[in-house]
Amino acid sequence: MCEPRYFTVEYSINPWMDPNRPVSTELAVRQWTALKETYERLGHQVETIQPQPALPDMVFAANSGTVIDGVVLGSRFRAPQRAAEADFYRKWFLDKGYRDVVMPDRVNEAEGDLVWTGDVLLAGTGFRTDPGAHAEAQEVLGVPVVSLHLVDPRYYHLDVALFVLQNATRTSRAHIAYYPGAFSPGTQRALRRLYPNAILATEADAACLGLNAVSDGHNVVLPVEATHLAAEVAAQGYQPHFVDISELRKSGGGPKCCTMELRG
């Protein structure tokens, strides 16, 4: 995670961002701190990277790396305003002792568009990550990739349209939740075939970035407004935990955007 010490909205690279709307950096830091403390209360270890001036979106750590079995695929941002973030994260991985760190040739916004399910990597495209980055991810990470086409600009990354509740096991597929309206008709058919027991989120669930959630297989951390989705999650045996991300949402981010998962 990366503290939003320099958080602001100075430009617009997605439909959520309005530079004319007032932003409180202090409130963003408080909300981020509450999210971090929620993870720690649930027993998770949180690593942090030093925030950098002039990189207000560096708080969205999920966009800067995908880690599976200790192998790191870095990021290459589409928006020039975020490009410099990638190298700070690359250096962080090397400083922490990671040795298999590969920077992509194609535009690849990491866990924003690459969602690990435990057996396959669901890979989004349509607004940010290049389709060619999916093959590159498969080659670097050595896991099978399923491409998913996003069609609604509000849900410009896969991680604001879909999340994994429970990873796949040897005997069962992953359990996921997603908003069908974010995807092309063909992708919707593919998701129904792959995940017939998925939780289908509503427009209201998606509109508060409710699907930008983080699950450890039991606890699900999601925005406080996502009450309907939380009820669906609880009915399936998970424990929802609410956090307020209203200030961070002004830049199009929520719990998952703030959270890169270090696997192995």
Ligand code: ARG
Second form
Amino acid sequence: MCEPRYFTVEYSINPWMDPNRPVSTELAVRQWTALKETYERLGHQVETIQPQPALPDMVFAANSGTVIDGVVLGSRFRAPQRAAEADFYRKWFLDKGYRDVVMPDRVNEAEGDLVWTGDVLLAGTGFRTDPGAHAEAQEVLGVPVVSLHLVDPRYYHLDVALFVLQNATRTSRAHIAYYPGAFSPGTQRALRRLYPNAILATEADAACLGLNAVSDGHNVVLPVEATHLAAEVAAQGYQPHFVDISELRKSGGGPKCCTMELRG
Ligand code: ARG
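What would you give as the form predicted in complex with ligand ARG, now that the form predicted alone is on the page?
Once more the chain from above appears, this time first in line as the rest of the complex follows.
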């Protein structure tokens, strides 16, 4: 995670970002700290990276790397305003002793668009990550990739339209939740085939960035406004934990955007 010490909304690269609307950096830091403490309270170890003054979106750690079994695929941002973030994260991985760190050639916004399910990597495209990055991810990470097409600009990254509640096991597919309206008709059909038991989120669930949730298989951390989704999640046996991310949402981000998962 990366503290939002320099968080602002001074440019607009998604429909959530309005540079004319006031943002409180101090409140963003408090909300981010509460998210970090939530993970720690649930028994997770959190590593942090030093924030950088000229990179207000650096708080969205999910966009800077995809780590599976200790192999790191770095990122390449579409927007020039965020481009420099990638190298700070690359250096962080090297400092931490990761040996297999590969930087992509194609635009690749990492876990923003690449969602690991335990057996396949779901890969979004349409707004940010280049479809060519999907094949690259398969080569570098050595996992099967399923491409998904996003069509609604409010849900410009896959991780604001879909999340994994429970990873796949040897005998069952992953358990996921998603908002169908974020995807093209063909992708909706593909998702129904792959995940017939998925939780289907409503427009209201999606509109508060409720799908930008983080699950460890038992606990699901999600925005406080996502009450309907939380009830669905609870009905399926998971424990919801609410966080307030109102300031970060002004940049189009939620709990998952602030969180890069280090797998192995
Ligand atoms: N303002 C950031 C952007 O538009 C938000 C990124 C949110 N990150 C995410 N993983 N969805 O790039």
